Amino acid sequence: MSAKADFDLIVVGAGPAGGMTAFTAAQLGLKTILLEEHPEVGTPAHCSGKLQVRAFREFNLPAHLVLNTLQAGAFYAPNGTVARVRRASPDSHVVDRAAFDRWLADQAQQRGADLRTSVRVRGAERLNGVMRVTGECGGRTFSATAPIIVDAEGARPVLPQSLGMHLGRRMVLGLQYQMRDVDLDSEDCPEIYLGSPVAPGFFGWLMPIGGRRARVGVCVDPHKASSAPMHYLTRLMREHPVASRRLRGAVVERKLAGPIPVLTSRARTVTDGVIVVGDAAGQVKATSGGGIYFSLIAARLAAQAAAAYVGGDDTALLRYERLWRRRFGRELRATAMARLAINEMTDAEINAFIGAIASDGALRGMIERLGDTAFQSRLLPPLAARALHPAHLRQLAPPLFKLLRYGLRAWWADGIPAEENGPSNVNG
């Protein structure tokens, strides 16, 4: 016989995934508690805050969360070549992540969810037919029970391990400064800086957030980088021929550092009484590190599954797994394949790829028409076909071959190269 539970649902982590889960679950009538380890939801701020316009429509998000709107992009090759693309209409907004997270938590509270901050969760267990979460809050022991837990802890979750779940992953390590008085080329055009001297295994960026302010950062793969992210960000700001000019008189307002799980295994994201969502589940695009939109999708599905599970539907958790993979699982697989291939490209091959986009109006136009930062895989088939054009075959055949070779190897090895399959042992 099951013990009487304190709540219908425990949500751990009040980022976008946790906030949307609690919001949706409370709407569905579940007695929900949302636990956040920090004293205030939204702090410290996380990520560059780029969120697709379609997400605002799909989730009816308010316009006051928008700091800036993006319609273009500039990609700088290691040799200085730049490829610029501009969409016919805006693709993404940059949001105030602190305000965004707080808005979701407020919406959940308004619908009856119980928000508890400063709760550091240490583990979970199955006890008398229910799930129990334990930890500390204000120096005292914290405990709560429910039939089901949704784990939205972020990149380094502790609950899955305590319950025997193994979520294989490979992290990149990010460091970002929010800066003012930036000499922007265009307020609607983020810049991406590529190449091994800039950011081994990933890239650097300058993300305009409005009013001559920008978020400037790098992510590096610790398996490829010889130094910490600080080394590469300092070099980008001081030595990169474009970024250094943009940032010559800029002032740092705040700093953020943290890991991003860009390559994850295809391990299940559910077990008895537990659903894992967002960064904790590795629902992140490996090419860009972006995951807010997918987190919101998964969170809504998780809340619906939790409501069905509490109502006695034992198939609800596996249905969550099936539905999120149907919605964007192919995208995660495709971007993982692309990331591993890009990581094997030489700087000369990156130069050739960016150079082809810069010089070929037809190729650039195809990217502008078909490119979608949420579902990037849609561009891969036409991009591969264009790469086989006689004008580009010599330049682009080597990177295309690497996409096939390393991408298929990643698929065979469950998404992560075999020698790296397992929890990262680096510090964020």
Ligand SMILES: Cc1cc2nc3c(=O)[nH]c(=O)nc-3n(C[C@H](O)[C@H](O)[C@H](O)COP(=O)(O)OP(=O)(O)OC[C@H]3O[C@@H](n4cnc5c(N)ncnc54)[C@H](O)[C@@H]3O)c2cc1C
Contents of the next structure:
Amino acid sequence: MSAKADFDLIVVGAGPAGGMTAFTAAQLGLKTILLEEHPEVGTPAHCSGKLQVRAFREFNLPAHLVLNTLQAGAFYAPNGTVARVRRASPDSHVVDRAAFDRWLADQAQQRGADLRTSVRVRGAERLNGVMRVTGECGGRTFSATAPIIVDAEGARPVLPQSLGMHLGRRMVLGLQYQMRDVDLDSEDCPEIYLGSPVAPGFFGWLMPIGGRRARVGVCVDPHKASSAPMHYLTRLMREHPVASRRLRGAVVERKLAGPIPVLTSRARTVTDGVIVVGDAAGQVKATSGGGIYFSLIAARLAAQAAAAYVGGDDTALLRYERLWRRRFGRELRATAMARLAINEMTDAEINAFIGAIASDGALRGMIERLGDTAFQSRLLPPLAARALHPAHLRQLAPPLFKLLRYGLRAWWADGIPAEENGPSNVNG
Ligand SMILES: Cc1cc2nc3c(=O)[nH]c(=O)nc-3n(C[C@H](O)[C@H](O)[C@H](O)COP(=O)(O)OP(=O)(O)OC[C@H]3O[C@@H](n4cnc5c(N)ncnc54)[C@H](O)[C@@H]3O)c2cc1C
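Please supply the corresponding structure for the form predicted together with this ligand (the preceding block corresponds to the form predicted alone).
Once more the chain from above appears, this time first in line as the rest of the complex follows.
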């Protein structure tokens, strides 16, 4: 540790990325401080909480965080066609995000990390060879120093900009209600509602969270939507032929909302004395908006890099960059390509695509066997091969062609197509 610094490591933001960074760093013996702007870690929650079973195994997460377990999926096309898939074993759990974030922060504290809540960080600077963050806490100025900062601020970070980092991003806006007395088809089967009238640029969902409760939501791309997310959520709940039936007698328990950075540039996520992780670094799958698992992976790598950096290894930060990209960078690129292609599909093409899956048992079997909600790109090569089958060439070839065309264009344009990188015109 630098003789002049208050801490070895400052972690900004106590979501999954910040909590896991602080937990791992404290375990590695770093004098760590975890800063959270809200008075309570985990509140307000915004997320549906779907997290792959493999993440539970990899990070040794306790069973008491699990609200529900998911083994199936139902995908509704705009014309009402449904493709159902059911795996041989559970794919994901649904967690209570407030409890999940609190558990991570508790683990960090138990290993010696200092947690400070109600601290809103406003900026950071390099000062006399150490990093200094400044902000406010209860109307008073807060500041702390360390050789390194891990920025885990979530979707709308302020630190990267203040340090001259330009991590381009494009958001979708999510809004959901947690509801009880939902008339579920199956407790282990989330439903996905597709099509431009439902949720332009993304999708609507119903996520069972145990008992007869569910989170019902929409995400919309402000570049494609003509109204705010509330308009689409209200319409989904009242008018969608399936969702409205499930929700007829349901009661709203609470509202959850937040942006998701689904398309990001490939700009570096490190700079001298700073590592960016989680949503702040755009480590989110553009197809589903899922970011918890990748945040945890990146956070552990960030803490290891911070420990090496504090120990004098100047190459540690670039190693973090290399390692997270090796672990799931391909997945971010592939899902970004898929998202751009899906966004270019007409509702008729989505109907045909879902229809092809619904009518072909062999195709569904392949998805059930090989589909992996964490690493979705693994399904692309067998899906492309199946698209060449004469029975499907007509339905599946157009979306795959779009995947190539729009995906390659995005690749060329450094992640985000230039004409889609403008400001949003619809507020959450
Ligand atoms: C509607 C919706 C549904 C979602 N559903 C899923 C899902 O089912 N599965 C999934 O994997 N992902 C889902 N996501 C995405 C997931 O929530 C994120 O990928 C994940 O939370 C990223 O974790 P994080 O720690 O990077 O950021 P966050 O969880 O956003 O945590 C950031 C933390 O930093 C704090 N903070 C921010 N700025 C400051 C500051 N300047 N000073 C101090 N503290 C600060 C915030 O208060 C917050 O506690 C969903 C997102 C939304 C919006």
